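Listed next as structure tokens is one chain, alone, in the form predicted on its own.
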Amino acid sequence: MTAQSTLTPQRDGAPEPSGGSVRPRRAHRGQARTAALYLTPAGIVLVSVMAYPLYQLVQLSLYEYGQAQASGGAPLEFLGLGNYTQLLGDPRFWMVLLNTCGFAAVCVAGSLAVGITLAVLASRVRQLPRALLFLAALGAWATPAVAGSTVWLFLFDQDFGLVNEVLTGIGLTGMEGFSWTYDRFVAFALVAGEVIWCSFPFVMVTMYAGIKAIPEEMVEAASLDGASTWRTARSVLLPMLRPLLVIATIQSIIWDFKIFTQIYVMTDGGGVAGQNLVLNVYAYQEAFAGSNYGLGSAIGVVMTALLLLITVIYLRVQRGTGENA
């Protein structure tokens, strides 16, 4: 028998031996498994330190948890959803949901917008100005909560503030004796531009890591194709930064959803009358403050749910605009 009669040739629109796409398949597989083993410590380390936590927070919730029970001078009643009836069913909570909702996404948008800003900046200066920057930057990343609020406290203070001084020496009169803390939303403003202030570094440095790791002739190529500077921003440069860029985004959400410190001691607990809670101080107020534990468990765990909730509904976006794109 020849060579030639064991060889059937293919016709035009024959479907390809299958081989080809098993060996991807299998490949994609072996790098899965590979992930999956490097990333199993770092899981048991999570599952570790988050589950028990969770477990003892969300068991706590079900039960009428105060001093008394604390101090073991009454025993504990199970009341199954009650704290989250009683929470849902309260006019409160849903002001204090719709305050954390609003602050974050300000703290969200201003700490993205300043870091993107800052760091396409970085990008284009000289050495020793760009040394600066990201020392100014760490500065202000490095300080602790406490501290920086106090210090924002202090430069805003209503009487001897350096800031009322300074609008009031320009003319602006008004400003003698301006209590920043009085109007809910001047107080939350002043918050939102103390948790921006400490907040935008860490978008600044990863931002500006990822337009650095971007080769300039890409760039280029889009430049002498004729794209503008918006144009190559939105072709060229965000698609390789959004996966930079959803780290941030997320990292933001999360540590802005849930502040406390900044909210505690720059609002002296809350604001006037509680006008400036948030569920972080909300559940503080409930639990230690107000003696009942199982309410600020409830808290806790709605918390928890709505990070979760957010960070998925937003991934699926991204992935959603990744596809389309």
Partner chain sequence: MRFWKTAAVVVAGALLAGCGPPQVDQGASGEDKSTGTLRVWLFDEANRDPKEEVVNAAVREFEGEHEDVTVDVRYIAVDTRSERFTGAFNDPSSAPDVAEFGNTDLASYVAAGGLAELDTMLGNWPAAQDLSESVLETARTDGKTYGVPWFTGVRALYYRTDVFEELDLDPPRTLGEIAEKARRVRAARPDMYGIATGGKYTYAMMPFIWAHGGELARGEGATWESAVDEPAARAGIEAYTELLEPDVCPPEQCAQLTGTESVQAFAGGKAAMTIGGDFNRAAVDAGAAGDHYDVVPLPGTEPGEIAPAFAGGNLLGVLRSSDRSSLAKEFIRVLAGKKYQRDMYEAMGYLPTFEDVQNQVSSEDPTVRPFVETLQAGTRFVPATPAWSEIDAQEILPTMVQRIVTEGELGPATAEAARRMNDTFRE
Second form
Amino acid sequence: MTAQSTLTPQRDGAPEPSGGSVRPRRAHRGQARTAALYLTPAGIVLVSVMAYPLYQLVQLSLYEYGQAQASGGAPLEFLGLGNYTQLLGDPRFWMVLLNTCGFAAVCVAGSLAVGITLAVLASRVRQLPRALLFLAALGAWATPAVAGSTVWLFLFDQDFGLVNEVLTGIGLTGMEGFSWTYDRFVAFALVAGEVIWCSFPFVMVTMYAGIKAIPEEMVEAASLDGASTWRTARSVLLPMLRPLLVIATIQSIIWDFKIFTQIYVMTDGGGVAGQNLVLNVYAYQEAFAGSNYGLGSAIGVVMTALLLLITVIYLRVQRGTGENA
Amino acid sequence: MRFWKTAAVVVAGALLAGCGPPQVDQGASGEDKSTGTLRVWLFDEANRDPKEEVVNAAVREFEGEHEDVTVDVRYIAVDTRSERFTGAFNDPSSAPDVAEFGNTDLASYVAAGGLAELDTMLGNWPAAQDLSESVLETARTDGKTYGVPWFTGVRALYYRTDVFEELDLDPPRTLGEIAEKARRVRAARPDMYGIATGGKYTYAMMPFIWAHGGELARGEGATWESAVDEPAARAGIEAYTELLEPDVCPPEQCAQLTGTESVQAFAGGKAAMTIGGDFNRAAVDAGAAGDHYDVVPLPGTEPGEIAPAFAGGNLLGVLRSSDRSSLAKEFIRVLAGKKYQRDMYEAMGYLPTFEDVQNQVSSEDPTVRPFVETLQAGTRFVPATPAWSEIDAQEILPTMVQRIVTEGELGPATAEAARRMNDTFRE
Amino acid sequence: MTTATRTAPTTGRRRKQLFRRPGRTLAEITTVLVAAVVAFPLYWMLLTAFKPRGQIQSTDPRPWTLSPTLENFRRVFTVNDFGRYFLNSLLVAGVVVVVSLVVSFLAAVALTRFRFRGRTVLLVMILTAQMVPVEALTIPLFFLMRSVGEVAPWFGLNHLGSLVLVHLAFSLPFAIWMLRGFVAAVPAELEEAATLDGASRFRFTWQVLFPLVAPGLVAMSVLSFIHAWNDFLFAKTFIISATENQTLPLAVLVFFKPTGNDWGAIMAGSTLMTIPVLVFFVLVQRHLVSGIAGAVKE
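What would you give as the form predicted in complex with its partner chain, now that the form predicted on its own is on the page?
All chains and molecules follow, beginning with the one already shown.
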């Protein structure tokens, strides 16, 4: 669909000058042509590798599409919403959905809390400690998801992990040989820890840049007026930081909602009895392990819709409170 | 805005009219080259070296007979085989020419259109006459043969003679005694699992279900109905999950164990018992427990009985997309032939599929007796339907076992497993 | 990362200051401690990578080693062909960066400096495209790459080209959006001046605009690089059997074995995977911060 719009300027040829353009019509037409030329490469890639697959995702979700169908061993069967009714009627799906939302919420809240706190902290210390903190945070941020997952797994390994050793050392003998991936919530907490570790730096860096961008005089003026720290933060800083906060939150939601690698690696594909499955891993398992591509696609559609919904709701709420303030 | 409307209509129309999801033509390649690289997939094993040696010898022999042919053998993990084969069926250019696969996966691979029929080849191969008929049956679906049986796999009970002697225990005579003795071992030796079996070790659980009179599923042809929620099957499942308790094999460690890992735990000296196949003997021999173990048939519910074992076994097949199918078939004749089956038996303990070779080895080697006894006592098979592979890949039964272990309740887990199995059967 | 702990006590410059601002000293100590905690997993990874096997498989792990060894690295390079996987990862990420740099710059220029119908629609679409959870597209992309492979094997399943394609597509929306802010920040008068000087639009774009938005390009490149370099899901799905075309994240997992995980090799592999990104990150961190801030402000 993007293809059509990308090509628009080229096809309909003569766009009328919009409003107060000072340039003559002719230059305008030239602009449209050049713009179309410049947009073509991006358009081709985005249409073929993003828009078309998105369309096909929906299409696949309406078919009975298993390995036999995919490899041409059986005829295609149009199910309509069959995959969706099967999904919605499956208690497992609801469990996975709940897992996903809960897990993402914890990760988002955690990243925001840690990131913002540290950004404030960083803005109040001198350069050396700040540089150290930023270096460490950049390190965590830069660590590939797989590497981060393996290191955390090793730190929390039940036999050779440092954490169990330290905990046993300080007197918690029950922690000897404790498995951090067996209990559902403990396993989720472990993965959430890793996720927060590698995603708070983004929040911190963004918020720090925002805090730095606030003119010093403004804060000083507020405190000279006799406003308390809390009130200064609320009435002066927060409104200025709000746009950044919105971006950081949306980014975190998008990232944490679709976590795959950490769950897959750290809980060995979804944990004991699939108790740590999240939507993405569930879709992967259904499709590529269970050869149920149709059902897997339906899960993908649900996830996409849900993510868009959450983002839109969040933006609405933000705009609403922003206007009131 | 008229342009936009038109464009939208055109696009929507094109998309709706467009064909459905893509289907790749698995049709046999028209070519049949006699030179180049022959790609072979075999399964990785707990202790692969001896297997690799025999395979390499067969490869050398084959390459010696065929000029300009190289054989490229890849070892793939059993646990990820489903993704691998899915990939191969989807992308014929990356598919192997020859592949080893479990007989339980045969029906679904055939349904996916991935395997070539081998009846003509078997007809032209004199040695095929000696293949055991019951084993050959597991290589057939809808009356056609799609694999050459490479080895038979039956599982029996491995136990540590030194530990049992030290604690003055006899090998278990009933399934119930297994749990009881395992508890006693673990009480005396807390560093050991009483028995190493895992939540993901479905083939270890099946004999428990069958010995209690239960079934995995009932039916035939196209209609199957799960039976794991019936009382008999549940009794068996309960007996099995009793082994995954802290005083036998702590669920923190054992709930995630696969068959290979269970055997590995035993071989490494971490367990007093395990359920292992004839094909696991090499791995156990090479491990810390190598000199102190013995094998008995897995007992039934009453003393003197043998629990029906799962008739496992692996086949060698030719992929339909292969453009070297004649070479592929010739390679199978070598690798699955009598000579290398015998070598493979000596190297890995793989039980041969030729009756004459089978008799020969069992008369020479007493260690194979418990397995042969198990075979003779009667074996069972998984439901012969393409759906089984999917049930397997979705880990429905392992999930059931793990749920029982973590939640401590049998009913909801077996009910859910039955429902999911039925969903899959009906698709 | 070890420096974090070593330089800890050198905070307050003067005693006087220290007494005057106890709050700040406390804050600085906390900052350093937090930095140490955050850096610790990386330190542990590095340490384990250099520890001999006996000290790794020990139930009494120590936070140092007196006998560092390259044994683990040797194992990942010989037993498992890590050199090759490293190059594969580098190739995929490198191509993605270069191509997305050019493509997204062009698109950003078109969207900011030209007027044409449908521009707003396009902008909204690009914004929406950023919200699409690309992981959900794994299934259709798998079949797309399968079809592509029949026509152009290099871009099909089991080939690195398929990974380049998907990561290129995924990095574009954000890259375009980000660069748009930078391009817009270049004053229009500059362009008019250049045009008066007789420079063609093409020359202006590449010789004036391109260097001016360099900070944005750097930030964008780093993000695209990391995205492609870190990818696990698509590498796992697309590279089915061609082990020679594996990328690093998958190769590391080979050392998780039923017979006991080879932690030394896993950590050595993880270290190899992390170092390039880390170096990249630290080198461009200033640009990165301003780049993100720039995109965000927009």
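Positions refer to the first chain, counted from 1. The term rigid core refers to the maximal set of C-alpha atoms that superpose within 1.5 Å between the two forms. If you're wondering where the values come from, they're calculated on a predicted model, not measured in any experiment.
I want to check T40: does it shift between these two forms by 2 Å or more at the Cα, with the core superposed?
Yes: T40 shifts by at least 2 Å between these two forms.
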